[in-house]
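The form predicted on its own is given below as one chain in structure tokens.
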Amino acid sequence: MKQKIEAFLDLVRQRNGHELEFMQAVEEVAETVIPYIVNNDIYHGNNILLRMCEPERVISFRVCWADDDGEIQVNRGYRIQMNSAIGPYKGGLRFHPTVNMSILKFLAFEQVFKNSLTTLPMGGGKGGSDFNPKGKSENEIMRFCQAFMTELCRHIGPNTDIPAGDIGVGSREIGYLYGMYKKLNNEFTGVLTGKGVTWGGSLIRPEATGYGTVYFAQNMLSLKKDSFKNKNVVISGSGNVAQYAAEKAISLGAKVLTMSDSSGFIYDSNGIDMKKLEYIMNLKNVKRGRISEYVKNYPKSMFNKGEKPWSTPCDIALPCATQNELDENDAKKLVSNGCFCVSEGANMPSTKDAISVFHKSKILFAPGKASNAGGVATSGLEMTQNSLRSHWSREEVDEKLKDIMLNIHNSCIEYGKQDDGYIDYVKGANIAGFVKVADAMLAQGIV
């Protein structure tokens, strides 16, 4: 079996060997899915997984915009339309200086499996730009978003490709992008998700990824007759996902000890309660400040400059920042300090070696393609509301989100339960996500 897996990976490396993040994502899937393919004749010999590794379409374009000094700036824009077997392409837009083809392809590839797991009719895609919103004025961000959409609008549509937000693309950017799309196409349509509630958005959408991450962890804990109550929780990040993961964990009775950004992390031994979290939300979302400023307002806390929070003793860890933020040494520290549950809020935040540590230690570990699927699931619910010209209450959307996360959890158990009773959620998520897409691709022929 190892030879079959390596032969497959060699084929993918011939075209994509320089794209490290993409190859990391493909390798993780191949190791669990190829044995399943070999044991199921319906998939064997059809090169389904190889076809899933090749994007249906890759779009790269120039984005020219004028800064406040009148200087012309040039950025690169991208859209990876990965797979549309079960629905229109669906996935976020990321604005960050690290954005490149490898990162977007890995995100799009993961998105295919994640969207499949939700059971909603959504294919996988991803896009973005190397534009950095940090330090830019409101007008500069608006001009960039309008220039970006001027080209992107040719390639998206409510039944073709429905982008959403991601790192660097929040409600402000979605508003500017949607306004330009509406102007260019002269129609009010559900072509972007994450919209404002007053103009086609869904309640719970901003909270959904963070809430879903906690709901998934809650489902894992419930199998062990356990819960978040009185647990110490360590969270990385302080953006949208981290904020609402913290909010939901606190509401379930947990003590949140840390949050972070690229400058370092804060540790509050008394716990970050709702009032303190409100301060962080205002600091990050309104003032666009750094997490280090938290210590000025709460002097009993500590700021650890340039460090990650994984050395902090905890029961539950929620990595909610970015890819590959948690490595093998970090994983060993977490396990040795008593952590027994990890639920990924970011996309692929744990390295392959870190995941190996978690599996060897037999702790509960949820991969991002399963545990952070709440965001895209609620985007799917927003698409449904747009199509129905309807609007659901907060309670209705939250209940649907809980049901979707429970169904994803159950699918992971179906394909990931081992002979000794341990649940390999990585294997379960990969196979469950693969089966739905593969069946659709077989039914639609070689296209």
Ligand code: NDP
The other form holds:
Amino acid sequence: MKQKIEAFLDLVRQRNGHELEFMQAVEEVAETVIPYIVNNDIYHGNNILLRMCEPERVISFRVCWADDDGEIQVNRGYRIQMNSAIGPYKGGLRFHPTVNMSILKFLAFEQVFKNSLTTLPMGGGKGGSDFNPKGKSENEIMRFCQAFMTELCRHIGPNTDIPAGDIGVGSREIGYLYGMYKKLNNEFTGVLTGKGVTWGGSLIRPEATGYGTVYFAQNMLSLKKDSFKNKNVVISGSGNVAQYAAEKAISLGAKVLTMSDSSGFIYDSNGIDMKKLEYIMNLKNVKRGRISEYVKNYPKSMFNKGEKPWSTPCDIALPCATQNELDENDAKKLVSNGCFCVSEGANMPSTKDAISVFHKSKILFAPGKASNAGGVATSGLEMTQNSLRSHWSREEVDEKLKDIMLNIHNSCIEYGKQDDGYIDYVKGANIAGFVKVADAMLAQGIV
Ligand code: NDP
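Could you output the structure for the form predicted in complex with the named molecule, given that the previous block was the form predicted on its own?
To see the whole picture, the full complex is given below, headed by that same chain.
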């Protein structure tokens, strides 16, 4: 089996060897899905996984815009349309200086499996730009979004490709992107998700990824007859996903000890309660400030410059910032300090070696493609509401989100339960996500 996996990876490497994040995502999937393919005749010999590794379409384009000083800036925009076997392409847009083809292809590849797990009819895609929103004025953000959409609008549509937010793209950016799409196409349609609730957005969409990450962890804990109550929780990030993961964990009775950004992490031994979280939300979403400012307001807390929060003793860890933010050493520290549950809010935050540590220690570990699928699932619910020209209540959407997270959890058990009873959620998510897409691809022929 090892040889088969290596032979497959060699083939993918020939074309993509320089794309490290993409290869990392493919390796993780290949190691769990190839043994399944080999044992299932209908998939064997059809090169389905190889086809899934090649994007259906890659769009790269120039984005020119003028900054507040009148200087002309040039950025690069992308959209990866990875797989449309089970529905139109769906996946976020990331605006961050590190954005490149490898990062977007890894995100698009993961998205295909994630969207399949939600059971909603959505293919996978991802896009973005190397534009850095930090330090830009409101007008510069708007002009960039408009310039970006001027090209992107040719490639997307409510039945073709429906982007959403990701790092650096929140409700403000979705507003500017949507406004430009509407102007260029002269139609009010559900072409983007994460829209404001008064103009086609869904209630609970902003909260959905963070809430879903906690719901998934809750499902894992309840198998062990445990819960969030009185647990110490360590969270990385302080953006959209981290904020709502914190909110849900606090509401379930947990004590949230840390949050972070790319400059370091804050540690509050008394716990970040709802009032303190409100301060963080205002700081990050309105003032666009840095997490270090928390300490000025709450002097009993600490700011650890340039550090990640994983050495903080905790019961539950929720990595909610970015890819590869938790490595083997971090994983060892978490486990040796008593952490027994990790639920990924970010995409691929744990390195392969970190995941091995979690698996060897037999702690509960949920990979992002399963545990953070609540965001895209609620985007799917937003698309349904747009098509029906209807608007569901907060409770209705939240119930549907909980159901979806439970179903994903159960699919992971179906394909990931080991002989000793341990649940390998990585294996479970990869195979369950693969099966639905593979069946559709087989039915649709060699296209
Ligand atoms: P935001 O832009 O709202 O927040 C990102 C947070 O992560 C910020 O606190 C940011 O800090 C921090 N961060 C970003 N890059 C780094 C880095 N290199 N090192 C340390 N910290 C970093 O993004 P989201 O909360 O939306 O996304 C977070 C993660 O969740 C991403 O992996 C994303 O792909 C994933 N995700 C998001 C979904 C969504 O619905 N938004 C859905 C599913 C997954 P700083 O401000 O300093 O940059």
